[in-house]
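Just one chain follows, in the form predicted alone, and it is written as C-alpha cells.
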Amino acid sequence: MVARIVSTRTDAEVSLADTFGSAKATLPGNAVVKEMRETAFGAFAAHGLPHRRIEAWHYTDLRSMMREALPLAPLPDVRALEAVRVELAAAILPAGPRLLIVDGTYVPTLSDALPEGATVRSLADVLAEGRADLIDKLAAAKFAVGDSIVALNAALMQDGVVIEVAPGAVIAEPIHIVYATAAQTPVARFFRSLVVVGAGAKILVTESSLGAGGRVGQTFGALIFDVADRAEVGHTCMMTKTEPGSLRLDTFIAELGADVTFSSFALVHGEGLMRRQLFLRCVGDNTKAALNGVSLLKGRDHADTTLDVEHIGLGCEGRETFRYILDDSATGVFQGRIRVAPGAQKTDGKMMSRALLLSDDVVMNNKPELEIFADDVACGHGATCGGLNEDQLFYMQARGISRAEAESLLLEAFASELADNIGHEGLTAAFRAEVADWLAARTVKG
C-alpha cells in the first residue's frame, strides 16, 4: 500500500509559494535583503494564509475568502504609463508634490520632486543600496511579529518610496503618495514605502488611488513611519471604491519619539475585501497620537481595522476613534487593543467604536482591548451599535425636510465630522466630497 500525502495547503498558498520561487532572484535587494525576504517568507509558511482561529484575524478569515492568488504584477510599459499619466494630468488632488507607484513600482517621470528639505527614493535603489538603517526601519522587525501577511510584504515587495525629511525641515504642502495600476488583467501588487521624519520637521503625506490603482485585483501594502522626537506629522488615506471580487490589505506603521504630535485619518468604502492594520508605538515621552476612520459600507462589502497601540515612554496620550456607516448587508470590523508597558505612567488613552447600522442584515463585531501594566494611568475604550435617531428624524421632517434627505443629512454629519480635525482645507473638502458621493449613490439606489 502506498501513502499518499495529503497537502493543508490552500491553492492560494501554494500559488504564493510559487510566486515566491519565480519572483525571489529578480526581486530588489542586495544579499542581506535577499536573506531577509527568506526569513519572512519562511514566516509566512510555517504560518500560511490567516484564519478564524488566529484572534487578530478571527473575523476575517483569509483562508477562506482569498481563494486563489494573482500573478506577480509586471513592470508597467511605456505605453500603459502614458495612459496613466493622461489620467493624472485630469485628476483633481490637493496642490503638493506627487509620488506615483504603478503596479507596485516607483515611476519617478511621472512623479514631481519634493521641496527643500525632503528627499525621496525608490525602495528598490535604497534594498539595492543595502544602508544598514533604513533596512532596519524597513524590516520593522518589531512590529506585528507573527502577522504572516506582513512577512508575505516583506518577502514580496517589489517597490515603494522612501522619504528622508531633513531635522527642522518644514513641508508646507501636502506629500502624495498615488497609487495607479497599468495592468490588463487582474494581478497581484505589492509594495512597502518609508517615511523617516527627522527632530522638529513638520510633513503631511496622504494616500491615495488613481482610476483603478489599488481598486482591482489584489493588493498587500505598508506603509512606515519613523518619527523623531519634536516632529509634528499628519497622514491620510483614501481606501476607497475598491471593485468587486478585489482584495487590498493595507499595513500601517508608526514609532514615535519623544513630544511627538502626530495624527492619522482614514476613509475606507468599496467593494470587495478591506483590511487596514496599524500597529503604533509611542517610545518616547509626552507625546500625542491620533487615529480615527471613517468606514462606509454596503451590499456585501466587508471592511475590517484592526489597531495595536502601545504606550511605552511617559506622559503620553493616545486618542483612537472609528465610525462606521453600514447598509444592506455589509459587514464591519473594528478590533483595537491599547498596551500600555510596565514603566509607561501617566498615560492617557482613549478608544472609541460607533456604528450606524442602517439595515437589519450587516453585521458589526466590535473588539477592544486594554493591557496595562502600569499603576498611574487613565485608559478607557467603548463601543456603540444603533440606527438613526428618530427624533432628530422627525424635528427635521416636521419642518418640511424629506425623511431620505433629514437621513443623508445625518449620516453625512457623523461621518465626515472627523475629517475636519485633518488640518488641510483641501484634504478635508476631498474627503468630505468622497463622503457626499457614496451617500448621494445610496440615494439614489433608494
Contents of the next structure:
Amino acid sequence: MVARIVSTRTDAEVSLADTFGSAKATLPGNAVVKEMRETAFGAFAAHGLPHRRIEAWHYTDLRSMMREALPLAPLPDVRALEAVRVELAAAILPAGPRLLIVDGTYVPTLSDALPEGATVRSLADVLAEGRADLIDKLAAAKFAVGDSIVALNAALMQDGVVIEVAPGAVIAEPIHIVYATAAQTPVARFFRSLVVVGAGAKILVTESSLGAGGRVGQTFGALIFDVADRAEVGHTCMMTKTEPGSLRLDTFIAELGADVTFSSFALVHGEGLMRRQLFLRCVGDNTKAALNGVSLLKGRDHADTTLDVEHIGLGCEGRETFRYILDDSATGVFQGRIRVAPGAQKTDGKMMSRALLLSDDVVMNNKPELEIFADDVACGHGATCGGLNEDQLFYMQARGISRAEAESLLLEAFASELADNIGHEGLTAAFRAEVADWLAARTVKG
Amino acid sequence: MLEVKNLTVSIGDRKILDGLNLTVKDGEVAAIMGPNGTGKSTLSYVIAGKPDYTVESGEVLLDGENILEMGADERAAKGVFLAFQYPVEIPGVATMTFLKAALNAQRRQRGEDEMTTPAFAKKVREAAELLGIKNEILKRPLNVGFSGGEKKRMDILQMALLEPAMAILDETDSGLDIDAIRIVAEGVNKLRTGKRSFLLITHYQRLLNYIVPDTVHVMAQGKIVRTGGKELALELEKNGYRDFVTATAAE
Ligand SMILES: Nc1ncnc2c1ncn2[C@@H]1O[C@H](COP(=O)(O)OP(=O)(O)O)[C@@H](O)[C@H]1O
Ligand SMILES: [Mg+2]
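Same protein, different state: after the form predicted alone, show the form predicted together with its partner chain.
Full assembly next; the chain just shown is listed first.
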C-alpha cells in the first residue's frame, strides 16, 4: 500500500515555518533560549494555526482568517526611526516615561529613563544574558498551555522590554509602552515584554499605539506581569489605530501574589481582526483583581476577548467586566472562564459582559464558563445583548434631543461607565476622548 | 393652542383612543380625569410623539399646525412638554449633562444660541431650589436611584427650564405625599403665565385643590365623555367614574 502524504498546512503555516527557519539563527537568546524557541515552534507546528475546533478559538477561526503570514519586520533604520520620533513628538499622551517599541524592537534612543525604583532593559539583552529567574518568568510555562499563538510568539519574539520594579517602590506616573510601526511594506511583529513588580511596589503600566500611517501588518504581542505580595498594579491597553486588513493578537499574562490589588482596563477599537487573550492566576491569598474592557466595533471589525482566570489562593476577589458596542457588520467575541482550584475557598468571582447591538448584521458571541472545585465560594457570571433602550431614547427626544444625539449620549454612557476603574485622571481623559472620536465618526456616517 | 380632532389610535390591533376631541386654549389649564386603562397616558404619548402607536385617523394641531408627522424632538422644540407618569432612568448620563443637552438642543432647533455653562448652572440651581431638589441629585445619573417623588420633581424641573408652550402632566401627583404635591403645584402655578397652557392628567381630585383648572374633562374608553368646570372634579370625587364607564359601554 502506498501512503499518500497530503500536506494540510495552510499557506500561512508554511510561510511561518520558513520565517522561523531563516530567522532562528539571528533571533536573540543564549543556547537555552534557542532551545526554548525550537520547542515552542515545534509546539506551534504540531497544532498549526488555531481554528474553530479548538475551543478557545471557536469564534475566531484564525486558520481560515489568516490568509498569509507576512515577513518578519526588519530592524527599523535611521530614517524610519526619525519618522517615529516626529510622530511621537506630536502624540498626546499623559505624562510619564515612554518606552518605544518600533516594529517589535525596543528603541532606547527614543525612550525615556525610568524613575528611581524601576529599571528597563531590552528583551533581547535579557534573553542573551539568560538569567534563569527572568527566563522562567518570560516562558510563563504555567499559562496558556497548548495555545499555539503563544507558542508562536515564544518562538519568534524579536524584542520587547523587561521592567523590574524594586520592592516598595512607588512609581507615581504611568510607564507608557508605546508601539509604533516603521516598515514601509506590510510586516509581522513579534514582541514579548515582562513586568516584574516587587513586594509592596506600586505602578501603572499603559500600552498604546502611534498611528500606523495606513500600513497593514500583523502583530503578535505578549505582556507578562509577575506581581509579588502587597503590590498595587494598574494596567491599561488602548488597542486602537490598527488598520483595516490587519491582524493583532495580544496575550496578557499575570501572576499575582498575596494581598495584591490589580486592575486592568482595555479599549479595543482598531480595525481588522483583533484578539486579546488574558490569563490571570491569583496565586496568593486575599488578592483583588479586576479586568475590564470596552470594545467599540464597526465595519467588518472582529474583536475577541478571551479570559482565563484561575483562583488558587484563599479569599481572592475577581471582577471581570466587559462591554461591547457593535455596529454595521462587526463581530464581537467574549469568552470568559473562571476556574476555582480545590482549596481556593472564599473566592468571590463575578464576570459580566454586556453588548449593545446597533445593527441587524452584527454578531456577538458570548461564552462564560465556571469551573469550580471548591465548595465555599461565591461566583457568578452574566451576559446580556440588546439594542439601545427605546424608552430612554424617547424620553430624551421628548426633551428636544435629536435621535442621533440621544444615541450618542447613551452610547457614551454605556462605554464610559467602566472608566472609573482606570484610576488615573489623564488616562481616563484619554479613554473618553477615544470614545468621543469613535462616536463622532459614527454620527457623521449616520 | 392645542386641538385634538377626532383622534383614533391603536396599538397592534387594539384601538385605544376612539375619535377623541379636545381643545386646550392659550393660557388654559385643563384637567383630564378618568379611570385606569382608559387611554390617558396613550393620549399624552401620542401628543408628545412616542413612536409605538398607530394613528388611524385624526389630527393634533399645535397653534394650527399638525404635529403628528413631526419627531418628538421637533415637537419639544415647538413647545410640547410631557411630564411622564413614569420618568425614565438614564444610567451613566449625569442629570446636569442631560439638562444642558436638552436645553441647548431646543435652542439650536429654534435657531437660538446655546447657553453658556455658568448661566445654565445658575438657572438650574435656582429652579431646583424652588422645587426642593438637592444639589447633590443634579450630579447623579438622571433619575437613577431617585425616589418616586424625586423623579416627578425632576420632570417639573425640566418643565421649568424648558418653558414649554403646552405642558402635559401625566399623573404627576401619583406617588407624591401631600408636601411634595404642594411643592410641585407651586412650581406649576408659577409657570401659569401668558399663553402657556397645561393639560393635567390625574386620577384624583386632590391635585386640583392646588392647581385649580379652568376646565375638567372626563375620559372613558378612549374618548372625552364630559366637559365642565372645576366643580366637575368634585362631583367625580364623590360619585366615581362608574356612571361614565357604563354610559359609554352601553352606547
Ligand atoms: N404598549 C402597549 N401595548 C399594548 N397595550 C397597551 C400599551 N400601552 C397601553 N396599552 C393599553 O392601552 C390601554 C390604555 O392605557 P393607558 O393609556 O396607559 O391608560 P391610562 O393612562 O388611562 O391608565 C390599557 O388598556 C393598556 O393596557
Ligand atoms: Mg396612565
